[in-house]
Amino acid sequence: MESILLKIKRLYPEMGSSERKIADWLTANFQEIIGLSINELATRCGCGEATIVRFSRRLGLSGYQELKLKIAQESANTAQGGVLGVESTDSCYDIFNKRIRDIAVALENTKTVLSPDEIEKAANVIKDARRIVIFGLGNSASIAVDAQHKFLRAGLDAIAYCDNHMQAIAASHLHKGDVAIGVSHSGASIDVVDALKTARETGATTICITNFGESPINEHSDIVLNTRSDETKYTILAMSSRIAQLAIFDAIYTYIVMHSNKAAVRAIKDAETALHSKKYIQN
């Protein structure tokens, strides 16, 4: 069943300015609506109560009360699956189990906000690209490098840039037929956003992988691939969001291999042959 957030994203282009205020507020404050009256929500969104009713009906609901009910149900489902807080009394194995649950929830939530059309477009654009550059900084740097590794094995011309100066230089040298991918959980990393902006100005197709919601990176991306992960104060390395990003890249890589007329399969075999001497042979 399609989630409320995914419906909001899908129908957003059809909404008027007042309805978009509600959509933007809900995206940023999803669970807060549960305790609000329709009048209180109208005040926070700067719109009338009739607009909230119209917004609810656009989502296929009878009105505001059903909207609150659906959001409460989705929030409860997330909590049951849920992001579990780490306690000081937890053993390391307890924490491991909680992290597995967090990651599972992040992957399920990502499934509700990742557009099937957008990831299909991204996979085909990357498959046919003349050159692929991937930008990532901080926590996202390892994701960019992993994507480079996958695409190179599939025989694609791909390189990851994890230095902000190199990102700016590489972006300025792209052309039509090239693809630039920006990875940023927040969607607000200045250097990654600026690199995508530059890449788009050169004629390259731009793709971002970012957490669901309005963010600066969306404005400079031709294709937006959303994750949905609520990181806690303990997850400094943003493991849940990184796993979701890795899953998106892995799906794209697998799609490319399956749709490359055996060229990618040959490239993978060639790579394995080249790497054979790098491993100890076991009897």
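Note that the structure is predicted; figures quoted are calculated from it, not measured. By rigid core we mean the largest C-alpha set that fits within 1.5 Å across both forms. Residue numbers count along the first chain shown, from 1. Compared with the form predicted together with the DNA:
Please supply the coordinates for the form predicted together with the DNA, as a counterpart to the form predicted on its own shown previously.
We keep it simple here and write out only the one chain, dropping partners and molecules.
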């Protein structure tokens, strides 16, 4: 949807001099309109009220009221400034707000480094895999578990291994047609990298999900899915990159459901109905 400012810019040539005064004032004082009545604005712009209504109509709105409402909506997004670091005086709610900013930024960045081709390939390989094993340790363990959960719901044969011994064993027992997925933010987790290497040697297809850049895990991966987050503080948790990882798995899961044969879709419906008896209320 075209924004108000953009519309103003586009329609500017068609306006008369009085309407242009309104356009100019609004361009300079966008949000300020929210607190003004139509005649206050008319005074500021040096024009009549009727001209303001006409101006609003030109933008495709019903009148001044709607103009104000629309600008209120649009300025809500713009208003936020860009500070990141958590201060020791921050309330927990403050920290939450900063975190969700981080997440939004990381997701946008990931969009720029995630290859459309690679993720499409990954989704299809997983969809048709005989067996899927997912490796994640420590911080990435919950991502692996989450992915397992999703794939199981889609009727796939998936297991997450979050223990380095189990990973090594599982990797060595794979075959051609199987898929091994390694999750590691740094791409340098010894055990996960080794497990992926082993998996590849068995003939399995290997996929990694890791932060953008050179890393050991890429060398052992047939398909590389990159995230991108510029975390500097508390990087151990790599919170926002993990959200990006989750989003990638979610997209793959959704894709598989959409492209699956009836049986797999039924598996999802089955999973949902199975849950109903476990709820006090029926959603």
